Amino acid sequence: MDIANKDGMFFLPPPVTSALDALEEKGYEAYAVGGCVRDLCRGVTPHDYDITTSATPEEVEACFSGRRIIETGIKHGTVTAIIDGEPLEITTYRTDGEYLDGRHPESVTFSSEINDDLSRRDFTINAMAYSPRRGLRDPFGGREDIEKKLVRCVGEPDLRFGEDGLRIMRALRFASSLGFEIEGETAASIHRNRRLLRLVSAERIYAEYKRLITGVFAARILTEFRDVMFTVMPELECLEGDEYENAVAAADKAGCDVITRTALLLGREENLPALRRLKPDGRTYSSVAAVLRHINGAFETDDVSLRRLLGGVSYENARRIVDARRARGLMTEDEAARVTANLNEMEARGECVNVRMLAVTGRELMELGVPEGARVGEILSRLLEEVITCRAENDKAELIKFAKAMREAQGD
C-alpha cells in the first residue's frame, strides 16, 4: 500500500515539504526523486530524500540564504540544505557528457526539463519524481515495473552500463534486496557487459557486494549471476562440482549477515583473496578469516572447548561461526540454539576467556619475582588454563598462590 492520504499524495516529512515549498515559491520546479520515490511507490517509509530542481545551484543558494549550505558538489549542481537540522542534498536538472573512464561523466549540463534529468538515470525504479504540488513523474514507468518487480534500465542496457559499470552490481543488489526480477534484455547486457566492473573500483563493487550478499533473494542472483560474481571475485571460479551452489545454498540458510555470509560463500581460507582483492575494512576481512578457519572439521561445544575458542575470537564471531557450521548442516538447529545460548550466557557473566581478562597482571606477576619477557607470558597461559578448566577462580589471591607454586616447581 501506498504511504500516501486519502487524496493519494504521498507524504513527505516537513524538511522535505519546506525544501521544496521554498523552490517552488521562487519560481523553480522542484522533486523528491530517486530512491525515495521508489520506496514511497513500494509502501516503505525511505530512509533519505534527494530533491531535483530546475533551479540552478545559484538559485538553490539563493532560495535558502539564512539557512546553512554546504557545497556538496558545486560542480556537478549538487548543493546541500540543513533544513531543521536536516541534511537535503538538493541538485540542478542535468543532463551528463561522455562517460570515457567507464564511471564519471566527463562533464554535466545543466536543463531545466525533469524529463532530461530522469533520462539519464539507472533504472526505471529509479527514475521517478514526486512533487505534492505537481504529482507523480514517471516517464519510464518505473511504477509499472515495481508492480512487476522488476529491475529495467532506462533506454538501451548497454549504453547505460557502457556509461557507469557499477550499475551491473546495482542492479544485482536492487533485486537480491527487493526481491525483484532482473529484466530480460537489462540481464542480458549485465552478462554480456560484466567485465565493465574490472574499471570500476574494488571499495565501489564492495559496497554494493555487502547489500547483495545480505538480501533475502541473494541466492537466486548468486546463482543467475555466477559469472558476475566470478568477474569480481575470481577465485570462485576455482570451486570444483557442486562447490559454488553449496556455498550459495548454505549462505541462503545462514542470517542475513555479510561476514557469515561471506565466510560461507568463500568456503575455505584459500579462497581469502577473493576477499581481499575487494578492499573491506580490516574488521571484516579478520573476522571472516576467524569464522572460515572453524567452520570446516572438529568443533567441539562443551564449555571448556567454547573458552578455549573465545581465547582466538570475539563472542560476535563465535555466534557466526555456529550460525555458520548450522547453515552448512554441522550442526543441527537444537545444537545450535543451545551452544548459542550457552555463548551468550558466557558473555553475559563475563566468564574469564584470555589472558587480558585474568585477575592477575603480568606487572604483578614481575613483582612476585617472575623474570620479564616469556615466562611472564608462560605462567599467565597457564593460569589462564587454570581458569578456563574450572581447577582455578578468576581470583587475585588465588591465582598469585597458583603462580607461586609454579615457580617453586620450575625453580624460579
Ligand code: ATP
Contents of the next structure:
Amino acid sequence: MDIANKDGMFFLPPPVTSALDALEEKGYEAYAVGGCVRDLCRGVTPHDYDITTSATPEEVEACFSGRRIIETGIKHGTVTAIIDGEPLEITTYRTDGEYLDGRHPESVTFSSEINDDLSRRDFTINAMAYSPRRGLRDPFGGREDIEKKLVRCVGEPDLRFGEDGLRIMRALRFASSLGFEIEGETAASIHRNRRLLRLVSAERIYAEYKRLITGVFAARILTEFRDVMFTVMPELECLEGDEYENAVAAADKAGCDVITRTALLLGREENLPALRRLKPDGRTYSSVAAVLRHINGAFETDDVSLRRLLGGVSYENARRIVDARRARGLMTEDEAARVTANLNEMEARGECVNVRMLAVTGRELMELGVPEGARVGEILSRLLEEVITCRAENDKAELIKFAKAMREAQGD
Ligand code: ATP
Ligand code: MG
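Please supply the coordinates for the form predicted together with adenosine-5'-triphosphate (ATP), as a counterpart to the form predicted on its own shown previously.
The next block holds the full complex; its first chain is the one shown before.
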C-alpha cells in the first residue's frame, strides 16, 4: 500500500534531500513533514514538501547562504529556500503558545525536539516526519490511522478545536478528499464545538470548503456533519423536508467541480448569501449564481434555445448547468451527453451567440446613418435574433442588408 522500498525508505525528490543534507551536515536535524509524509504513506506522490528542522531561522539561512532565500514567516520560524528553482518551506521545530482567540497562538516558541513540533499539528495523519537518515517519526500512530482510514486529532479533540476552530473544517476536508472516516471522539467533539467556526475568517473556511465539496466522500461528510455545514452556511438549514438530502445527493452525482456542486448544494438562488458570506473570488460567485438561475424550472435544449442561453452564460457554465440538471434527474444521461456534445461543437465552430460576435458592429451601423444611442443596441439585438434563429447568416453584407431593411420598415 505504500511506496516505501524494502528498507522502509521513501523516495524524496533531489531538492528535498539536498536541503535535508545541507541542514544535517551542519549538525542539525531535518525532516520532511506533514502532508507530504501522509501522502508518501498512502502511496500517493506529494504535490509539495515541507521541511522541519531543529535549526533556528537564522541558522537555516546560514546553511543556505549563497542560495536564494525568502524570509516568508521568520516570526513563525519559516524560511523559504529556492533549491533547483523549487521553493521549499523550512520551518523550525516549534510549539504554539496559548490560543486566546480560537484562531492564532499568542506566541510561538522554538524547540529542539521534533516531537514538540509534531504534537502541535492537527491530525495524527498529518503529524509524521520522515528523513532518509532518521526514518519515520510517528509518535501518534498516524500510519495506523492511514491504514484504518481515520482522521483523528492529535491529543484532546476539545482542546485542539478550542485552539483553532478551523481544524473542524480541516477534519471534514481531509475525510472528504481522502475518503476517510472521522474517528468517534474527534467526530463527537466536532459536533460539540462546531460554533467555534464562527470565530474563523471566511477566507480560511472557504479554502477548506472548496476541498471538502469536491472530495470523493463529500456526500457522506455533508450528511454526517450537516450541523457543521449549517453553521458555516446557515441558509441551508432553511431547506425544507428532504431538500438538504436531495441537494447533497445531487452534488454527489455531479462532476467534481466546485461551482456545479456548490450550486447544487445551495439549491436555490435565495441561498446565494450563504456563499457570498464565505467570500469566494468574484468569478466563482458569479458562475454559481449563473448555474443556479438555470438549475430549476424549464430548460429547452434545441439549438436556438441553447444559443439564447449562451447569450447570458459562458460555455463552461452552460456545461455545468447541463451536468447539474442531469445530477438532479431533470435530464437523462443520454440527453445530457447529447447537449454537452452539442455545446462543444458550437464552441468549436465559434457560433455567434451574442452581439459582440455579430459580423457587424455598432460603429458600422452608425456609419450607415443609425443615430448613436439606444437605436444601435436595438438593431444589434434584432440582428442577433435573426442569426440565432437561422433566418440570417452571420455575414457582414447580409446583416447590413437586414439592418437597412429594418430601418426602412421603421421609417427611420
Ligand atoms: P495538502 O495536501 O492539502 O497540502 P497538508 O497536510 O499539507 O495537506 P496544509 O494546510 O498544507 O495541509 O498544512 C501543512 C501541515 O501543517 C499539515 O499537514 C499539518 O501538520 C499542519 N497544519 C496546517 N494547518 C494546521 C492547523 N490549523 N492546526 C494544526 N496543524 C496544522
Ligand atoms: Mg500542504
